[in-house]
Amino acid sequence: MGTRGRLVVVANRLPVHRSGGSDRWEISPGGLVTALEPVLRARGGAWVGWSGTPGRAPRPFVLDGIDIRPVSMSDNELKLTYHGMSNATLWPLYHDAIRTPEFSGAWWSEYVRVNQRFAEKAAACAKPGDLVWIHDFHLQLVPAMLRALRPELRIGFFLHIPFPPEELFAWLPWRREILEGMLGADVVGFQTRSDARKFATAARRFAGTRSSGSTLRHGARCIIADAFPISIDFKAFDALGRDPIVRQRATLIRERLDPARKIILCVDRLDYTKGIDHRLRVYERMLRGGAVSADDSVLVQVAVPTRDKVAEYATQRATVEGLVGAINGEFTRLARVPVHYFSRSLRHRELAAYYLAADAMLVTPLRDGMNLVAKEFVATRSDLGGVLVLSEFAGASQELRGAIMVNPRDEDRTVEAVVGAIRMTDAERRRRMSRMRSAVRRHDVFNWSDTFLGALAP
């Protein structure tokens, strides 16, 4: 990676949050911040993003050596761009239209306006020789807008969610504008090679680009469009898995759930793309068919609430909680509840303890760009215990070849896979987990950022 110039990160959210409602700012947890904070510290740089509070943006400030550049967002802009264009149009469309996307000219107009504001803020703080790295579907127009303002900059864009196939992308009334926005970057990154190919196909059809391998030609410019799969801080999760306090907590969890029971763990945001309802029906089939009982198994579902103001998410929550209630109502035995359901997030160390306690981890989204929970589980299991059952429609399936792969819509075969996971021999389990841990160790979050910035640096 080149050494000249700083790194300017442009993302929907800033890497900081106010501490306990006070005026004091703290660095936020999360994979993107974990990956980029050391780079920003090492080479200097800025982070452009929204503070998380509607209204006027705070003044720019420096925290831990990072130049923080807040962008303002009004309540109405949040409603139209975040809840509307981003989460009711782009999110469902890019996730294979699992829910029918909505299209609104008013949402689009505001999306353009807000993207322009982010571009102007980035242009104002970028210095000659800086690298600018723009992130995710909220800001797909920013690369071209920034290039119009600062054509000399090296600009990268990374899409954290899947890119849809040509037939679905064609639904977008603003498909050409979005493609041309992304093509303003010098490097456009995706989670998988399949996503990069889909983008190239759409760019050829709707934006008139030509392509050769991972290189696209758009007008007089050449753009790299390739896979740069995101990852996690392997060493941090591995250390959690070895921490005596975390291990003690994992033992206590197993004791309270009964060491004789097989623990099947699921951790997701409460999003309709995650396939939580399909997964609950799979466990219900296992109980009804006699493959397991509440005496010898328990499913622990952690479902973190998200986007509560969007009607689809309220409906999904009601569906999931209805299934949990129905399963527990029918199959609970004395002091043996088959499904333990948490509608909240767990602290990092508590989550690591559940990872360690689990006999099997089910990560079965209907569609997912990557899914870092699968990698966290693998990195935490320094004991080589636990089996991962993974959807073939998660980006992580391209790397975690030691998992048992399933099509989450095929509930019959998913039942067979989960039963096989909890009955797997120790030797087979250790072999599979060792293989996956090697993959995550080699390709951790720091390798991800180094690889992308290496492609971007002149």
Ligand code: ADP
The other form holds:
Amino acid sequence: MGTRGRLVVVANRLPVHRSGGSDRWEISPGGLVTALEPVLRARGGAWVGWSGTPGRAPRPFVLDGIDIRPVSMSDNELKLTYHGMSNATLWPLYHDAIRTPEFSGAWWSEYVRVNQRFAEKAAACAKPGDLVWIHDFHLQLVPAMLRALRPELRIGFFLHIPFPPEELFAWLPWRREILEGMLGADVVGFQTRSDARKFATAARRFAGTRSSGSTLRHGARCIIADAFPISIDFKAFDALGRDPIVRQRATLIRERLDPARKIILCVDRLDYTKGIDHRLRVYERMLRGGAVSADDSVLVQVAVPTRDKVAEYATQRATVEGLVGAINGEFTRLARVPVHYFSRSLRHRELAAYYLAADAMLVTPLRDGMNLVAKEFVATRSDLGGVLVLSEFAGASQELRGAIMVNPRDEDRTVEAVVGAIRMTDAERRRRMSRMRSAVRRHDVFNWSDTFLGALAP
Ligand code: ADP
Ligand code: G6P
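Please give the corresponding structure for the form predicted together with this ligand, as opposed to the form predicted alone shown earlier.
Zooming out: every chain and molecule, the one shown earlier first.
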């Protein structure tokens, strides 16, 4: 990686939050921050983003050596861009239109305006020679807007979510504008090769781009569009899995749930893309068919509520909670509740204890850019215990070949896969886990950021 210049990160959210209601800012835990913090510290840098609270932006400040540049977002702007264009148009469209995307000219105009604001903030803080790295679907227009303001900068863009197939992308009334926006970057990164290929196809068809392999030619410029699969801090999760206090907590969880029961674990944001309802129906079938009972198994679903102002999310929550109630109503035995449902976020160490306690982990999204939960589970299991059941529609399925792969809509075969997972022999379980651990160890989040920035640096 080149060492000249700082790194300027531009993302919808800042990597900080106010600690416990006080005025003090703290770095928020999370994949992207973990990945970029060491780079930001080593070469210095800034982060442009929204603070998470509507209204006027706080003044810029420096935290742990990172220059924090808050962008303001009013209630109405949030409604039209974050809840509207980002989470009710782009998110469902890019996830195979699992829910019908809504198209609104008013949302789009506001999305353009807010992207322009992010571009101007980035332009104001980037110094000559800095690398600028823009993230995700909220900010797809920023690369070209920033290039118009600062043509000399090296600009990277990474899409954390899937890029849709041509037939779906074609629905977007602003498809050419979005492509032109992303093509303003020098390097456009995706989670998988298939996403990068779909982008090249869309750019050829709707933006007149020419392409050869991962190189695109757009007007007079050359752009790299390639896969850079994101990952996690393997060493940190591995260490958590070996930590005696975390291990003790895992033992306690097993004891509380009853060591005679197989623990089937699921951890997600409560998003309709995650397939939580399909998975609950799979467990219901297992109980009904007698493959398992509440005496010998328990499904633990940890689901963090998210984007609750978007109607589809409220509906999904009601569906999931209805299913949990119905399953528990029918299959509970005295002091044996089959589905344990946590509607909240768990702290890292607690999450690691659940990862360690699980016999099987179900990661069965209908579509997911990558899915870091799957990688975190694998990294925590240095004991080589636990089986991963993974949807073939998660980006992680391209790397985690030791998982039992499922099509989450095929509930019959998913039942067989989960039963197979909890009955797997020790030898096979160890072999599969060991293979997956090597993949995540080799390709951790630091490797991800180094590779991307290596492609971006002049
Ligand atoms: P997404 O980005 O769509 O939310 P990922 O699986 O890629 O999905 O990343 C989710 C991140 O949020 C992971 O780091 C995971 O540990 C964390 N997370 C998800 N659900 C919970 C939860 N219930 N409690 C704590 N952390 C969670
Ligand atoms: C996905 C997106 C991120 C987003 C996160 C949480 O991982 O790719 O950009 O930050 O979900 O969603 P939220 O809407 O709470 O930011």
